[in-house]
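Next comes just one chain, in C-alpha cells: the form predicted alone.
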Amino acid sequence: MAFEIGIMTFGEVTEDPTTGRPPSPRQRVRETIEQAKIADEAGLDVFGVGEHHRSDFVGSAPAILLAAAAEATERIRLTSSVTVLGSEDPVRVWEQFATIDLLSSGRAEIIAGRGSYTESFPLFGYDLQDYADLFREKLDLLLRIREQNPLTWSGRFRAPLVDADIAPRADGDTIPIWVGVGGSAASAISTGRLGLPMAMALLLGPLTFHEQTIELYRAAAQKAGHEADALPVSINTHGYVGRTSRQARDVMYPYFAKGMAENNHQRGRGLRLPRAAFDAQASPGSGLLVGSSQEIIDKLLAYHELYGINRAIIQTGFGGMPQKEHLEAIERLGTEVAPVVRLEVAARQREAA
C-alpha cells in the first residue's frame, strides 16, 4: 500500500495578526480552489475540505469547494476532512460526492465524523442528547447507500427508504468512506469492528497520542473478522514546511495562534498559546509538523514506524496564513517531502514482506 501525503483546510476567515483585518470570504473560497490546483500541481496525493458552519469559516459546502476543485485539478484525491455525519442527510451526501466522482473521474472520497464542532446539530435541527446516536444510524445508512441501490431502510431520525434510487453512483466501483477518530476509544473500537479506514485527529499533544487508539482500533478489527494491518490509517494534523526550521516556526506560529485563539469551539475564547509552548508541540517528539522538509520526512517516518499508518494529511496555514507562504509550504511538501518519505516507506515494506 503506497503511503499518501496531503493538505486539508477548514478555510479559516482570521484576522492577520500583523494587519488585524481578516480576509473576504470571497478571497478565503479563491484561495481554497488556488491551493487544491498547487497540491496537484506538487504531487501529493489527498485535497481534504472540513465542515463548519460558521461566519469565521467558508467551509460550510465542503461539497461544493470539492465540485470546483475537481475541474482546477487532474490526479489528486478529493475528500471531506470532516462530514459531520451526524446532523446531515447521508442520502445527500452520498449524491453530492458521488457526483463529484463523476466530475472528478473517480477521484472522491468521504471522512465522515461526529464532529468536535457541534453547531451543525442546532442549525440543522437535530438534539445534542442524540449526537452518538445518530452518528451511529447515519453511518450506517451511508455504508448500505454505498453497497446496494435501489435501498430499503429504516431508522429512527429520518424517513424510512422504500426501493429508493440513490444516484448517481460511483464513478467506479465505490467511494472510500473513512471515520475521523479524535481519541474515543468507542470511536476508535466501532471503527475497526467496521473494516474502516481510520483518519486518527491530532491537535496538540506528544507523537505517541494515539498507541491506545491504535491498538483498540487494530484488535477490534481483528476480532470482528478483518484483515487489520491491511486496513488503512491516517494521521491528520498541522504543519508548514519551511526553508530551515527556524523560518517554519516563524511563519507558521503568529497565524496559528491566532487561529486557535479566534476560530476555536468558543469564538474569541479558544486556547492561548504561548511561543515556547508552540516550539514544544514542535519538537521531535510532539506532533506537529512543523518544520524543514528534512524534519518533516523524519517526523513522518517516525509516525510510519509508530503506528503503521499509510497517510498524512496536514492542515497548512491554519489560522489564516498568506496565500504566498502557504503555497511555498505546499510546493516543498510535494516535491521535497513527499517523494523521499515514499520511497522510504517502500523499503521498510519490501523488507518486512
Contents of the next structure:
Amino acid sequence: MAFEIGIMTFGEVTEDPTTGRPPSPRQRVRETIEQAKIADEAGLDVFGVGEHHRSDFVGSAPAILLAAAAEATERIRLTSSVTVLGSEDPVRVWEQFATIDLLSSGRAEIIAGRGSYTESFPLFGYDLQDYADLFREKLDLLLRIREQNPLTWSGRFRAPLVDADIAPRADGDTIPIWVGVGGSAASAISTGRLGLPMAMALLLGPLTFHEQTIELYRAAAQKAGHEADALPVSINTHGYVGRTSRQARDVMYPYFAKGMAENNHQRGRGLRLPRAAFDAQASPGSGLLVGSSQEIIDKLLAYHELYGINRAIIQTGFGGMPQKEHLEAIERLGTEVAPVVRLEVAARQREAA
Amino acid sequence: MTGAPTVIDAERGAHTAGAALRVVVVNGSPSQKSKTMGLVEVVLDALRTMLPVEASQVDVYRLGQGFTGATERDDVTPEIEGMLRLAENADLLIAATPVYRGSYPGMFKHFFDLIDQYALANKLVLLAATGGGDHHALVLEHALRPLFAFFQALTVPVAIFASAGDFDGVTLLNPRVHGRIEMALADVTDLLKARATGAQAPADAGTGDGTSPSSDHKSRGPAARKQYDAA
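Now show the form predicted in complex with its partner chain, given that the preceding structure was the form predicted alone.
Okay, now the whole complex, with that chain kicking things off.
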C-alpha cells in the first residue's frame, strides 16, 4: 500500500487576527477550491472537507465543495472529513458521493464520523439521545447501499427500502468508506469489527495518543475475521509546513491559537493556547505536524513506524490563515515532504518483506 | 412507577450443583436504558459463568413517593420496605451508579440512608460506576467505598469503572473493562460460592441434559419477567 499524504479543511470563516476582519463566505469557498487545485498540482494524494453547520464555517455541505473541487483537479482523491453520518440520510450521502465519483473519474471517498460538533442533529430533526444508535444504523445502511443495488432494507430511523434502485453507482468498483475515530475505545472496536479503514483524529497531545485506539481496532478486526494488518489506517491532525522550523511555528501559531479559542470552548469560553504550550505540541514527541519539511518528514515516518499507518491527512490553515501562507504550506507538503516520505516508506516496506 | 424490583433472571448457568447466588443490583441511573446497567449486565454474565445466579434490580429513580417522601425507615411504604429488605438480605449486593456532579446521585444515597445501619455488615458488595470520562474513576474509591466502609460491608477489592467512550450506546465494548470484571470476580470466587443461599438449581434446569442453555443464556422467559413480590 503506497503511503498517501493529503490535506483537509473545515473552510473556517474566522477573522484574521492581523486585520480584525473575517473573510467573506464567497471568498472562502473560492479559496477552498483553490487549495484543492494547488494540492493536486503539488502532487498530494487526498483533499478533504469537514462538515460544520455554523456561520463560522462554509463547510456545511462538503459534497458540493468536493464536486466543485472535482472540476478543478485531475488526480487528487476527494473525501469528506468527516460526513456527520448520524444526522444524514445515507441514501442521499451515497447519491452525492457517487455523483462526485463520476465527475472525478473515481476519486470520491467518504469518511463517516459521529461528529465532534452536534449542531446538525437538531437541524435535521434527530435526537442526540440516539447518537450511538443513529450512527450504527446509518453506517450499516450506507455499507449495504455500496454493496448491492437494488436494495431491501429496514431500520428504526428512516422509511424502509423495498427493492430500491439507488443511483448512480460508483464510477469504478466501489467508493472507499472510512470511519473517523476520535479516540474512544468503543469507536475503535466497532470500526475494527466492521473491517473498515480507520481515520484517527488527533487534535493535540502526544504522538502515542492513539496507541490503544490502534491496538483495540486491530484486535477487534482480527477477532471478526478481517485481515487486520491489511486495513488502511490514517492519522488526521493539524499542521503547517514552513520554510524553517521557526518560521513554520511563527506562521501557524496565531491562527491556530485563535481557531482553538473560537472552537474549543471550556466553560463556554475559548481556550487560548499559550505559545509555550503550542511549541510543546510541535516537539518531536507530540502529534502536531508543524515545522520545516524535514521535521514533517521525520514526524510522518515516526507516525508510520508507531501505528503502521498508510495515510496522513493534515488539516492546514485552521483558524483562518491567509490564503498565501496556506498555499505555501500545501506546496511544500506536496513537493518537499510527500515524495521523500513515500520513497522512505516504500523502502522500509521492501526491507520488511 | 412501581415499588417492586424486577427479577432480572432466575436462570441457572452451567452449574447444576450448588445454591444460586442471590444478587441484588441497586441501580443509581435514572435512564431506562443506561450505560450503568449495560456495565452491570456484563458483570452478571460473568457471574453466571461461575455459579447459578438469581438477580434482581432496584431502580432508585423508579421507587416513587413512598421512597422519596420518607426521611426515616419508619416512613416508608410496605412496598419500599420490601425493597430495602431485599437489598439487606442479598448474597451479593451490586452498587452501580453513574457519576453526577462528582459523586453518586442523591437518590442513590437516599436508598442507603434508609438501609439499616448494621444490615450490610460483612455483606459482599461489588462497586461499579460509569462516568463521562476517566476523570471520574476515583468516585469508586473516594465516594462509594467510604459509604460501604460506614456499613462495615465486605467490598470486593477490585471495583469496576467504565467511561462513556467504552460503550457503543449502552453496550460495553472495551475489553479492558471486561478484563477488570473478570479479575474482580476471580478474586472472590470462593466467597461467592460460600455465600450463595438461593434455591438449589434443579438438576434438569435449562436444556435438561445438565448443560448450560448457552445460546439462550440471556433469554428472559415469562417467569423471569414477573415482578418480585416485595411484600
